[in-house]
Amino acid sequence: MNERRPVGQVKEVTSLANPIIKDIKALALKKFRDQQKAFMAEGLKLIIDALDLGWTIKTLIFAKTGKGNPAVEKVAARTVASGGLVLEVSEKVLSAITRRDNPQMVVGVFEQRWARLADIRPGNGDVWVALDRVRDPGNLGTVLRTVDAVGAKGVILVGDTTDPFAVETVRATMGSIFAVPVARATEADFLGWRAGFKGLVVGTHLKGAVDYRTVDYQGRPVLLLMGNEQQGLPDSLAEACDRLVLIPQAGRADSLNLAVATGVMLFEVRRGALKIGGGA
């Protein structure tokens, strides 16, 4: 983003030609998200949660209708105090930024944050999800939200995947993008890390010989490895699994949507491995 922009202050912006607005709009494209190491998130509660979790906000944008709202004013004050920029904009500008006719009243621009694969050392009861070449932003966002919901530790993106910081992905996470660590790795780097993983690696596979409900997930770290939406797990990753499992189908469909299948698996793993409320 433009490094010469003023920080730690509040500005009123009404023009779509404003260079700061142009920079923010550009975050709709991965190229510019990568260049700026930033992304957008929408909604007051989500932004408050992000700040409470220690994320760095670069810019807060709010509609004129939010002026005087105590919660908005408090978030604006926190943004200014941390050296960020606060923009009060017209609904026209907010709609252009979010590409929505009825945008949320508040939008935040945050610094991206990635977990380092080398720093992931799961302990007993920890569950991580690895996604091979996930393509759909909605699927990735839903998986992140589900990982958050079941108390799993994080997600590893393997190979060429969709961007977790894309607007569509962030929306689908419903704020879980701020609570769930995300790492990324080439397949080769992932397999190298997996070689040192001291736990159970379980992959879903249409040719899996074991019903997912029959596996013992207790007493050890678990890595759940899920394949690409169209192709499933390639042989190189399937061979890296300790157990290949399948989710039996009762109807005509022979497979589940990636996010649904991941959710089914995670809740089964949770039942067997995560210590939540002292029970299964």
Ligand SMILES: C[S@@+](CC[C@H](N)C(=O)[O-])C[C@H]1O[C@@H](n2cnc3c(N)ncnc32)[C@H](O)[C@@H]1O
Given for the second form:
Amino acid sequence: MNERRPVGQVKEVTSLANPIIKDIKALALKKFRDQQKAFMAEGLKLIIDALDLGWTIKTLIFAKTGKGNPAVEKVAARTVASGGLVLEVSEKVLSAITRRDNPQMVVGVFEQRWARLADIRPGNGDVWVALDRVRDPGNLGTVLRTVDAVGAKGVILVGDTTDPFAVETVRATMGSIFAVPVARATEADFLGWRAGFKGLVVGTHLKGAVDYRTVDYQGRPVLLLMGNEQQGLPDSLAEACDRLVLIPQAGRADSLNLAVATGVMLFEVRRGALKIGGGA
Ligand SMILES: C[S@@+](CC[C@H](N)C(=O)[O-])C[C@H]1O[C@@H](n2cnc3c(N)ncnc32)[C@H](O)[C@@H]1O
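I have the form predicted alone already, so could you send the form predicted in complex with the ligand?
Below: every chain and molecule of the assembly, starting with the one above.
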């Protein structure tokens, strides 16, 4: 599957029984994503962005309607040039792969890429987000998109979390999966890494004693620690924070959604750096 192919060589597939298609369909399950160390991303723009950012494409799949489209042909040529496989498939096959009635015209299978916790050494002004046992793929995808939007540096997944390479997560990132480094760590490894982290560790907590708007986030690396959707931060992680902050609320809701709380925090932490279009 990885041998070099001449530009323009495209394999036509119309059968769902084709073993390559079966492997791609299996990427819907984490077990097979882990086995293949791969994941699927949908949409031409997203695939072009991924290639521009240096991600390795294993397989490009496009619908017959994409044949002759110059942008599709260009991506196909880039895929072949980098040793990937290009498949032209029927609507039926594309719908089965994406589990959608109206699938995107183009789907890419990419190699997974993880940042190593040991390589994360934030400098002044850098912001990282650590998510404790995040469960919901939509939340994780939205956090990755928001981290990207504010220019934060990356995300550390702590403990047993949902998979950033799940189809729902990748969809929710709207392409930011390719722009934001993601590391993963057990809680113990994370705490070991945190011990060597010289910046400010800010945990968000419903029992936080400090209003999040009163903290000075400038001039040092910041690690923002967000709690699990159901249980919030456990004591073991809360105790590792320099500050536990609260986002004050007015109504009857007992908490904010995790991704919304992360967004509110990130825009506050990055306020000094986000002056563009800020008005008078
Ligand atoms: C849905 S909340 C968790 C609610 C959980 N029942 C609890 O007791 O913490 C998910 C995470 O979002 C953050 N969060 C949500 N609302 C917050 C608020 N008003 N202030 C600070 N953090 C908040 C915290 O990190 C929290 O752990």
